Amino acid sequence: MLQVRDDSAAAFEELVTRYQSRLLAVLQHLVPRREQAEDLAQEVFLRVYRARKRYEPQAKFSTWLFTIAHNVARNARRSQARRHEINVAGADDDGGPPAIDQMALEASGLMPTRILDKAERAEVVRLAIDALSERQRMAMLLAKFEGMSYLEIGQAMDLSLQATKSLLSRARENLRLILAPYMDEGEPPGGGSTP
């Protein structure tokens, strides 16, 4: 980052490279479509390029990339609720994640001994992140997939450690509760309301 803020191209070009996909990964946790995943992730390093001679190093770079990432799909959720857009479409239709609901009609059946297999756990776990608050969801990634400590997470989302930890708690909690009937009885989350 020091050069692309001595503009650097190859420098810039190397950040997006580097980071694209794990950027790309977050954000589709955080907004409804891919599409929109990959328009917010070009912002982001709009963004870092237009903000890289006011950059200092003060953390890890991905920290203040997350926070900006942050930043951005929050104004993006925001912008996108005043227009009250309501998707008509079935949510397979955009490539988007199929609706809870619509997994849970899909399933193979209900017993609770019914062996899943690693793509459908994986998948079920997918959607149990998505039912999480917004905050919820960016510090769980953030601390998930992208390993970042109590610390940086909090400096990413402009918390304080306790409350990042406390954050925390509430969205591994959540997550206990929500994946429960599918630990306990092979059910996939859904049919009611999330806590």
Contents of the next structure:
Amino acid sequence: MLQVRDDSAAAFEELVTRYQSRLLAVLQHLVPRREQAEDLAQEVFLRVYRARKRYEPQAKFSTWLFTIAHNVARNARRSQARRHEINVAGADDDGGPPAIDQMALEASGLMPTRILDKAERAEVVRLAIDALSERQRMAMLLAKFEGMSYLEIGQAMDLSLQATKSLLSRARENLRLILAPYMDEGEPPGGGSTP
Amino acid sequence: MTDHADTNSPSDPDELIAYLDGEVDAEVRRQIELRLAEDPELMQRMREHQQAWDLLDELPTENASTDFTETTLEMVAVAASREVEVRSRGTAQRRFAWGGMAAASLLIAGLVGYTFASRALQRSDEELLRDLPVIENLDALQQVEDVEFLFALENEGLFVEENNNDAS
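Can I have the other form now, the form predicted in complex with its partner chain, not the form predicted on its own?
Complete assembly follows, chain above in first position.
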């Protein structure tokens, strides 16, 4: 990034190549469509380029990158909300998870009593992630896929350490409650005990 | 944010999740592990947390396409060229401004110089005018050896008269 700051085009290309998939992996779970995630990722790289002169190597570059990604995604969702588009990505508050029966129907309609295959499990997990609030989702994705510490997540999302800890605690509790019926594979979703 | 009355205790839900994330210190970890050994329900809940966390690995990971990389770099290249254009336009404007300031400075310096020079010349003329009687009579005055005699001539009004004649 220091070479990018010094206007090295090759260094910027290297940076895009190295981080684009990681960035997309997070962004595609923050917005409803893949195309929108790509647009946002490009916006993030554009902002990185424009802000390159202000970069200070005090924190890890990935923390700085995901700070920008968090802001870009949040702004996109705000402008989307202003346009009153249908929000298919999930709740906006930090409340509890949606009804599991509804999740099950969304996942695969009338799912048979059998072990879910990999694609179906992926869909169930995707819906569970989407059911979390944007902030819970972001914090969880950074922890899971970027391996960020609480401190780094707090820096990226402008939260205190305690707030980050609480946010992740609620996120993981919600995820557990949503996925509980699916974790005992072979049991029909919604047919088990309600958490 | 939710406030927990028993923050940092092994029963605090935030601490339990932080334990799973490896974000607690050694003492809290020891207390939580003691409690887990004694509480099968809590142990089951923690297993569910871990399983749910592991299920996130089921999410598909798609790599960015070559098109994405190319369009991203093109977009940034366009932004970079615009930046250069704006910067060079700014440089030209700054150059013009500096040129104007330099011209104005030269003009001011010229005016100040002219004023000082004309005043100095005027002062020199005045001195010549004042000394004109002495200059005109220099040969005669050089013949006089006694300064008191010259003062006596001045007191007689000789030089004043000449000055007045010259002034008129």
